[in-house]
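First, one chain by itself: the form predicted on its own, in structure tokens.
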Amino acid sequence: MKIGFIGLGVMGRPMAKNLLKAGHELYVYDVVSKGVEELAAAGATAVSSNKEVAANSDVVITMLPNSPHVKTVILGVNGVLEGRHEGMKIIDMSSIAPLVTKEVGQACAEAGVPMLEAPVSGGETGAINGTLALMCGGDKELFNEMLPVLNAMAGTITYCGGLGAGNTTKLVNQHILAVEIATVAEAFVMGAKAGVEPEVIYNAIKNGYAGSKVLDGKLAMAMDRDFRAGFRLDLHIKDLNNVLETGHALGTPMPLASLVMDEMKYMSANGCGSEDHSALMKYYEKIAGVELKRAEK
């Protein structure tokens, strides 16, 4: 299949490579040339605009930072819709505000181009390994038709409902993840301040109800003092902002998300924005004057 891929950042590059490995013919574009050059070297065809991607592709996939980028790439000048043709479809895999997904989807429908949303979870490792979790929204028949394309990039694919349902589900995921990282940090910093080694506490509770992937993965990063980004703190701030905007628009309470957002912004302002979102733990460490590091052996 001829597939266009727009947005070749940390996540987009490996996702696009997995489409190439699956045997698809790929046309790529990004405003940053590095990703385009890397994909061209891997066998993709580099083109010069979003419009040109669309003109050459049966399916256009977008993997972009946030809502304004999706609107510009799909709806803007030299955008995807300007290159539309009969039979073309769009899959937006960006994590954006659900209301924007609906807005863009409506514009695409009016232009005769069906759109599916499929925001991802699983970080760079999942993108590289092709094991991402996808949360999809849109027409069910379109979802079924696009499954062979999605399967090349994902290990788990869930149909969540109509357009907007996928990004709503992703926001729920990001909300829980942010608050859980903060909760683990707050509790373990208390334990460390009381003189109990973090690894001892971890081994004692990891198989009980408090056990989780966040406890296993993000606490380990803190204990190893390794905050290299698997998912950047600044990207989680973007997602949490969409959580807050959506919650406030719907009239639902957001006290925990609001509190963690302030903590994340503080850490970003203090040089941690490009680190892994587990760097949020350093907020609690700094206040308490302890580090969640492993005991020296």
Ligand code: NAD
Given for the second form:
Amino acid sequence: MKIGFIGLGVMGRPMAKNLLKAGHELYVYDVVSKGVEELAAAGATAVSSNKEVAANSDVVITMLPNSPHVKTVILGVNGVLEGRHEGMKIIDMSSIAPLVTKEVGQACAEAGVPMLEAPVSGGETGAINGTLALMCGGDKELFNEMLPVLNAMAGTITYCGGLGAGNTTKLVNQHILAVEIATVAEAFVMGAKAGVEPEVIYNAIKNGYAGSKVLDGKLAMAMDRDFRAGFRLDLHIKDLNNVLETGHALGTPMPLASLVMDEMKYMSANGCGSEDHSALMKYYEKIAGVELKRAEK
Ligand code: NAD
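Structure of the form predicted together with this ligand, please, following the form predicted on its own?
Full complex below, order starting with the chain above.
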């Protein structure tokens, strides 16, 4: 199939490569040339605008930072809708505000272009291995039709409901993840300040109810003092912003998300915005004056 891929960042590059490996013909664009060059070297055709991607493709996939980028790329000047043609479909895989998904989907429908949302979790590793978890929203028939394309990038694919349901599900994931990183940091900093090695605590509790993928993956980053992203702290701030906006619009309580949002913003303002979101742990370390590093052997 002829597939267009727009947004060749940390996630988009490996996802696009997996589509190539699955035998699809790929047309790619990004405002930054690095990803485009990498995909062209892997066998994709580089074009010079989002409109041109659409003009060449049966299915256009977008993997962009946030809601405004998706609006610009799909609805904007020289954008995807300007390159539309009979039979073209859009899959937006970015994590954005559910209300914007509905708005963009409506504009696409009015232009005669069906749109599916399929935000992902699983990080860069999941993108490289083609094992991402997809949370899809939109027309069920369109979802079924797009499964062969989605399968090339995913390990788990869940149909969550109409447009907006996928990004709502993703926000639940991002909320839990943010609060869990903060909880691990708060508890382990207390333990370390009391004089117990973080690695000893980790090994003692990892197989009980407090064990989790966050504990395994994110605590290890703090213990190794390796905060290279991964998932950038600033992208998580973006997600929590969407969590808070959605919760406030619905009138649901959001005290934990608000608290962690402030802590993440503080760390971003102190130079950690481009680090992995596990850098949130440094907020707790800094106040307590301890680091969660491994003991020297
Ligand atoms: P990224 O910033 O690395 O990549 C986004 C790409 O979009 C960049 O290359 C950027 O140049 C491009 N872009 C921006 N505006 C554009 C435009 N107008 N036209 C064309 N290209 C444009 O981000 P990422 O880490 O790849 O994440 C993408 C999305 O996936 C985000 O919504 C993020 O929240 C979500 N996500 C990321 C991870 C992760 O671990 N990085 C995990 C799950 C979900």
